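Here we start with a single chain on its own, the form predicted on its own, put down as structure tokens.
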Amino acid sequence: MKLYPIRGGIHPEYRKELTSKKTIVALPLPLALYIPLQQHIGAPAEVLVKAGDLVKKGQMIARSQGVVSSPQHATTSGRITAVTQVAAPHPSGLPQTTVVLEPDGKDEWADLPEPFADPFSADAHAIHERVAQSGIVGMGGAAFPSAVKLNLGTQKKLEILLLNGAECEPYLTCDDRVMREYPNEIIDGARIMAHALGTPRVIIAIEQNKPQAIEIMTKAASAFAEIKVIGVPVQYPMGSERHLVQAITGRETPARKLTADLGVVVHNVSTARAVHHAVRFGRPLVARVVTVSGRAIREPKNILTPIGARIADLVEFCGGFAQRPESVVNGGPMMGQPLASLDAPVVKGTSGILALTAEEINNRPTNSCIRCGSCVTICPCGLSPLDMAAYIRKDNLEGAAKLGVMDCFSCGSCSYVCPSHIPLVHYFNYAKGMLKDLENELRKNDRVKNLAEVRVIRIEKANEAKKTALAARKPAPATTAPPSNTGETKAAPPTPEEKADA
């Protein structure tokens, strides 16, 4: 199959050898699990339990609120000890509402929904509903509710389901190991998703630095003519869904559009495996594979982790720190976020925990921009990072917006190649956050204005209705009585002459 080049990109040191040869191992149940209500893009889930409740594994403990939302489930059996505020796996470290679960050690499943006897004869809506109720979100890091994307087949004409197995971030190997150890589950999940979407073709794209995964997945897919496994070039950020679609189809997704507008829906390979478990066995998403790596980790591993385990639990399971880490990162080193606390929990979008040394980070003092243009050359979105940063430094967010800062997806390539070590991606994240806040404020003001206008119209209509009702109830004015028709003739008044004679 012909592949198409993508714009820009870089070739960092991948350092995947730290964990790529290590099979997945399960984390022993910790003393407590911390399950946040917000583990996805969209509205947080609404809690259904309280302190003291006994729950079983897979039981729904928080239901979704709205279309773009996702429920949460108990990741093992035990007792709810609190619904409280716990530090989020976010650079701010701010707390979020979290259900605290104390395992009872039995790991006993709740009564689960009936498995689909034959998913390929099932109604697509039934599969969407099962995926939604199972709390499955994108497991590549974006954490967008998967059922919403699976519903795109009812809105657009789709040609390809593209499974993303590129895993282009350095250090991370969780998807690599999932493909090598559970290929048949991924293939089955992909076929179920394609059925729900109505797509005739499935393409599984894997970067060529994972030859074992390509070989194993190709063998697993060989029985199905509609599925094709393709090795794509090793080039960061090949794992970006827009760039992966471009590499496969040659079509570029327009700004502010979806890949579905090109007829392609992208899901992560681990998401496909989660769909397999939900549809075939009724199991919700309660665990995921997490890569724990970096030179500061004593024994790097790929760990099957229950959702809600603390990051400290994973680090301890890996033998602790071999040396003091300069930074602990949630995700990959390019797009991941620094963690404020090891007490933060693993969530559905946690693909990796990296404990990086000072040598790995290689921080250097920031110098002035020399306008070398390296950031422009490698930007995979065709933007001009140096000009956008210049506007942002002057707080000219409107100027940065006109140059397309909202189209930046924060891959970090520009910061990586900058010889002056300017943290360009930090500027862009700041600008995007501020612009979104301004947009939300304008939207809020417009909504208040519209509500006020509607209220004025409603009051005017109510006043008119009152006037009409009062007018209808007012009695008719009195009229002069008509002359009596009795046959009597009324005498005419005397004339002046008659008065004189009298």
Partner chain sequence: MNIATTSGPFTHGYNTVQKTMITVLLALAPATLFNFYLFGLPSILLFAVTVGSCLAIEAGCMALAGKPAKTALSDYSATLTGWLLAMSLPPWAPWWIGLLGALFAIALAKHAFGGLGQNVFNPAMVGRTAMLVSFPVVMTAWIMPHPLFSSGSPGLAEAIAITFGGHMPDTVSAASALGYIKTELSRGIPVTQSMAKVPDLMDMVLGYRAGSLGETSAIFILAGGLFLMSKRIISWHIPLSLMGSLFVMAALFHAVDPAHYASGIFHLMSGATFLGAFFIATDYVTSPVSKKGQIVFGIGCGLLTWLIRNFAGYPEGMAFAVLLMNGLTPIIDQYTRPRAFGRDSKGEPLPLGKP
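Definition used throughout: the rigid core is the maximal C-alpha set that superposes within 1.5 Å between two forms. Numbering follows the first chain given and starts at 1. In this text the structure is predicted, and so the values were computed from the model without any measurement. First, how it differs from the form predicted together with the partner chain.
The listed residues are Leu383, Val67, Ile459, Leu435, and the one at the hinge between rigid parts moving between these two forms turns out to be Leu435. Treated as two rigid bodies, the chain shows a rotation of the smaller part against the larger of 16° between these two forms, based on C-alpha superposition.
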Contents of the next structure:
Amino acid sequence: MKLYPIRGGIHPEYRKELTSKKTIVALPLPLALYIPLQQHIGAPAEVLVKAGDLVKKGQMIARSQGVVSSPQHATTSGRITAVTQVAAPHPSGLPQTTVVLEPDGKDEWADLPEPFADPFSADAHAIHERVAQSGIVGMGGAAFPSAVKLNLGTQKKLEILLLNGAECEPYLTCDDRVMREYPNEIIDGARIMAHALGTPRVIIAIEQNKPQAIEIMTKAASAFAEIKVIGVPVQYPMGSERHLVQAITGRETPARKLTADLGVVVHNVSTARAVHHAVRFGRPLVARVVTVSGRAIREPKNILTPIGARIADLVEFCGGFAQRPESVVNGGPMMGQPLASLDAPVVKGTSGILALTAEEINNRPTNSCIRCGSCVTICPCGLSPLDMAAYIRKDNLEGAAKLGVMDCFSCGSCSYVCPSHIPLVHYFNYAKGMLKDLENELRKNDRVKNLAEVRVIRIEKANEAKKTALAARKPAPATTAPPSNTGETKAAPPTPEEKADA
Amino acid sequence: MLVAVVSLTVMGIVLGGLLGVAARFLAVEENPLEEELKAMLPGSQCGQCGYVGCAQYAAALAKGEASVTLCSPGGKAVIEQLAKKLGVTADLSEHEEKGPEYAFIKEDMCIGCTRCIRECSTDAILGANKLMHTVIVDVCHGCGKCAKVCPTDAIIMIPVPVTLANWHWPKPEVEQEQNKPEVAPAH
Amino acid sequence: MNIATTSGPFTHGYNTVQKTMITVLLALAPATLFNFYLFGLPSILLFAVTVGSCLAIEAGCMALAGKPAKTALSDYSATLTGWLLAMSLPPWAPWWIGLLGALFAIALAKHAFGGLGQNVFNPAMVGRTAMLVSFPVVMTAWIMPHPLFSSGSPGLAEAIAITFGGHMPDTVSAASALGYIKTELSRGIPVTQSMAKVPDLMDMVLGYRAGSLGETSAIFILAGGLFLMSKRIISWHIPLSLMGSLFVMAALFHAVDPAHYASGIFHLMSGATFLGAFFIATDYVTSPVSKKGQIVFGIGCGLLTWLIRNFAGYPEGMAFAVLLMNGLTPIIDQYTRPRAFGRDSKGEPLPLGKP
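Instead of the form predicted on its own shown above, give the structure for the form predicted together with the partner chain, please.
Below, the chain from earlier opens the complete complex, with every other chain and molecule after it.
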């Protein structure tokens, strides 16, 4: 099959050999599990349990709220000890509401939903429902609720289900290992998803630096004519959804559109496996494979981890630190986020935990930009990082926005190549946050203005009504309310129109 | 020589006349600037800028008498809009110190007098006579009018907290370090 | 473990400004050494003075700005500027040309604009042109090669007298090929005739000709340029478009009127064409960042060089052409930005539909 080139990109040192030969091993149950209510993009789940409750593995402990949301499940059997604020796996280290579960050691499954005997004759809607109820989110890192993406077939004509096994981030080998060890589960999950989406073709894209995975997956897929396994060039960021679609189909997803608008839906390979578990066995997403690597880790491993295990537990299981890490990163080294604390839990989107030494990170003091243009050449989005960063440095966020800073997806290629070690991506992350803040502020100001106007109109009306009432009763000397307390009559609930404004 | 003098004089007269005509026919009737500025302000008439209401502040801005950084409920977004409209650079340093705030009612001190409810221009306070009041944080824009009228000082203004939902990376610090020697005083 | 204060990425490439500069210096070394051999000790002295002055002035400017001089010197950008400036000077020019040129290059063209990365114009070329327009006689005092260890090569005492004493021996002066045909043309002698007196093609390629300290040897400069390309320091865009447009213009006019216009090959091999194409026009700071912009820039440099050589007062136009295009770089950059992913060239989202 013909592949199409993608723009720019880099070839970092992949360092996957640290864990690529390590078979997946299960983490022994830790003393406590910390299951955050929000592990996905969208609204946080609504908690269903309280301290003291006994739960079984796979029991729903928080239900989804709204369309873009996802439920959470107990990842083992045990007792809920608290629903409290715990540091999130996030660079800020800010807390979020988290269910604390003390395992009883039995690891007993709850009564699970009935498995689908024949998913391929099942209604697509029933499969969406099952995936949504199983709390499955994109496991490549973005953690977007998978059921929402599986529903796209109802709105759009879809051609291809593209399973993303590119795993273009250095160090990470969790998808590689899952593909090598559970190929049939992935293939089955992919077929179920294709059925639910109504796509006639399935393409599984794997970067060519994983020859064993390509071989094993090709063999597993050989029984199904509609599934094709493709080795894609090793080029970071090949695993970016839009770039992978371009490499496979040659088509560029327009800005502010989805790949689904081109008829292609992209899911991660591990997500397909989770769908297989949910549909064939009724098991919700309660565990995932996490690559724990980096030269500061004594024994790097691929670990099957119950959701909610503390990162410190994983590090300990890997023999602790061989040396003091410069940074501990949640995810891959290119797009991953630094962790503020090792007490944060593993969540559904955690693909890797990397303890990196200063030599591995190889950062240096920032120098002046010499306009070498490397960042422009390699930017896979066709942006001009040096100019955007120059604007942002002078707080000209509007200028940066005009140059497309909001189109940047922080792949990190520019910071990687910059000979002056300018923290380009950091500038863009800052600008994106500031621009979003400004947008929110403007939206709030609009709302405030509406509310203020509505209030003025209401007060005027009330005054007028009073005047007319006064005029009607003119003969009798009026002793009505003093004219000053115009506003208080409304006091309690806002009128429907005001609610709509809010 | 004469040709040059004459031709230049004629050109000057013609072009000057054209300009005069243009000024008369294309004149801007009124000053829409004030209206535009008013539309940018929150419109809650809180008076924190030191003017009676938003319209008065807008008028002062249009005349160039007021600084663009006075509207604290509007926040940075409004300051930047105003600055852009007026073509001035906003000095945000003053504003930075005081981030967005919202009103918080200490419920044990509230006597349910409803004065704050009457004062609130965005209907952000819920409650009734003799009952405790609460603030709908999403609608409160932090003007602080309610805090001023509260007879028991039960209302305090507190900064909007940083959460996972609104946190973002701060500006990278590298440049500041490099620049330090530059600002060292010469004497 | 550090508190999270910087966002990713958490791995970086091994390229640094310093490495880039050193690689360029390495690429310049063969041509420079060969020309040291051709022009003898005075050229080495001038080179040392020029580079030394650049370093001293750089350190002085940093001190004035209150910044540590050591970090600025350790990026080798001043060394490179000095080196290129020296290569563009007449080999037996007196010491003060090197010093003044360095002053213009580093203090005026670089630090007055804000230092490394901020300058609009190529510092070395500013230094060279400032010297050329201020001291035209000294700056066009070319000599024929007097290889080291040959009988004509000046000894140390003589070299010191040439560089520091200003005792230019009258006997050795020669015209550069470009200058020669220009003066002959002004005397009414057609190019076809004067071409017989310029060095033959082989000598031009090797560098056995009169010219600036480092510009004469096309072959060694080409080797350095190819080395830089193999190291991905420069790309083919500027050198090829510059030399291509210069060649095409020259060849076209030569075909039409050989009596007035020299051939394309002659224009390529003479003057500072190779040095300019590979080392001067490709300066990162003062050339466009996008590949499209670099081609526009290269073509502009080539055309202007040809125009200046044929129609302006100076026989050589590379430095002026590069400086003029430097001034246009910001505007070229603005109009040749790459197209963003998923958007058309105007920044609007692409239309859906076409497969």
